[in-house]
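Here we start with a single chain on its own, the form predicted alone, put down as structure tokens.
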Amino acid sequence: MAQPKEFPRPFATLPEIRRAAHARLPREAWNFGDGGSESEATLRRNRRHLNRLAIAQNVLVDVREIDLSTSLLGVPLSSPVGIAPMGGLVLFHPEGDVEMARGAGKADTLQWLSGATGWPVEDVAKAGKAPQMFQLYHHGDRGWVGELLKRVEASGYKAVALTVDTQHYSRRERDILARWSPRKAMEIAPNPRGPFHDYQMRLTWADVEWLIKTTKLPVGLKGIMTVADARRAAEMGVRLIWVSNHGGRQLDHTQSSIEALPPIVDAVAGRAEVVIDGGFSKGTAVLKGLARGAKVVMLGRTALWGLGADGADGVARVFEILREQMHIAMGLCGRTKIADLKPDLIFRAD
């Protein structure tokens, strides 16, 4: 069997990291990470709608000092970008979520741990040296969730976000065509999955009310794509509105995240903080999400390719490059701090 192509370290660009991951990973794992649902129209739309936005080029501003620091839910962050929660990391590195936590620590980057983690929440928390928050899949009844949340709180996670867009598991046709089951493949990880993965089909707003009353942590909802849902969440005390179409992996032919963002920010009107994911893969894209009102931008696949290419070092290198990209782009558009990134910085240029 031919050995995967070796790439020089440290990696020079994000596309080089992606190519290295593609060369090293088994085809099924690559397709699982890279693909979307059905025709993958939503996946492509996320990227296309980011690319059609332009950044205003403001000059003659003193940009010798540029500050990327921000915060989320009161937690200080060294930059406005974090690692989105992803299940199945054992398919991309033998130590999966734990190795991703090590990479986040090296990069001093916020990590959202997936509720489908292959390792106990305690193990991932111990491995991480950067802020960590927890994404909840309601894969069991309230008793099961309550016990899990006690462990999450005790482990030091700073917030919990319930994913609400997985009422059904979508048709991931790359996996279907390969006759390959991601869930079966993930069973090699030591942490068992929740007892009832279809429980989320029955979730309602009453479950959000219960969650807010049950945990001490700030509660967010991940998978909000409409003004009505965002407004209702904010009115009932949800602290974090996560604009996401699951990276194009759930409802095909839905709206892009970046287009859903501005009206949701307006509707929330400061009553909750807003974050976003979906198609963000470079520093300039992150600036677009921030300028349109997101407090922090979450990256999934871009961090995943770092993990697949070179473990924790690959993850750290991804965010080193991203920060350099953001720093340079902010200087070239005449902005020196995150608060300066306003809607008027971005315009549509097809």
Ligand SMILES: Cc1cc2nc3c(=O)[nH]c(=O)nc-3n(C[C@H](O)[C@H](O)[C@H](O)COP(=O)(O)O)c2cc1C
Given for the second form:
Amino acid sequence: MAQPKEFPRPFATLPEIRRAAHARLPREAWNFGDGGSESEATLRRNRRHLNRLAIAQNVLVDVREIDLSTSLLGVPLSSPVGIAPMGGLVLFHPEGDVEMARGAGKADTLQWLSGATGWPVEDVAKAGKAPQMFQLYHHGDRGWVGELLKRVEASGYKAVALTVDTQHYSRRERDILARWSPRKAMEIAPNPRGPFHDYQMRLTWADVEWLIKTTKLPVGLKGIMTVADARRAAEMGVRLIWVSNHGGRQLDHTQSSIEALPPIVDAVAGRAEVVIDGGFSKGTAVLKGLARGAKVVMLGRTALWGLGADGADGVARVFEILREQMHIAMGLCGRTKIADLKPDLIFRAD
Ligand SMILES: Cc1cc2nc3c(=O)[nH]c(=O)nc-3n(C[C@H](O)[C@H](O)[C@H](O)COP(=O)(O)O)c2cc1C
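Would you mind giving the form predicted together with the named molecule, to go alongside the form predicted alone above?
Zooming out: every chain and molecule, the one shown earlier first.
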């Protein structure tokens, strides 16, 4: 078998890291990570709608000191980006979630651990030095979730976000066409997945109420895309509204997350913190999300390619480049701290 092409270290750019991951990963894993659902319209729309926004170029501001630090749910963060939860990381690196935690630690970057983690939550917590939060899949009944949450709390995760956009697993047609089952392939990881996937189909607001009462951690909802749902969540005490369409992997032909964001931020009106993901792959894109009102921008595939290209070092390099990009872009648009990134910075260009 031909050896994958080697890339010089450190990687030079984010697209180079993506290319290195593509060269190294088995084709099925690449397609599982890179792909979306059905026609992939949502996947493309996320990126297209980010690209059509422009950043106002304010000049003649002293930008020698630029501060990227912020916080999420009271947890201090050295930069306004985090790693979105991703299941199946064993397909991208033999030590999957644990290796991702090492990379997040090196990069001092918030890591959301997937509820479909391939490793026990305790092992991932031990491997991570940066802040960690937990994404919950209701892959079992309330008894199962309650037990899992006790372990999550005891391991030091700082928040829990229930993913609510997976009532059904979508048709990921790249995998279907290859007659390849990601679920089967990821069984090589040590942590068993939850016993009852279809439980998610029955979730309602009553389960959110139950979750808020059951855990000591601040509760978020991941996969909120409408004003009505965001308002209802904020009213019932949800602390984190995560605007997301699962990176174009669930409902095809839905809105882009960057377009869903501004009215949600308005409706929530400071009652909860709002974060976003979907198509963010460079520093300027992160600035657009923050300027439109997200507290933090989460990155899925961009971090995943770091893991696939070079494990923890690859992940750390992704966030090093991103920070440099954010730093430069902030200087060039005349803003020196995250709180200065306001909607007036962004306009529709084409
Ligand atoms: C390989 C992969 C696995 C994912 N697994 C999960 C998961 O276990 N739980 C979840 O809530 N979201 C999951 N997501 C969605 C991400 O959390 C995030 O919403 C999405 O990747 C953001 O879009 P981006 O990849 O364009 O940054 C996954 C995404 C990818 C690419």
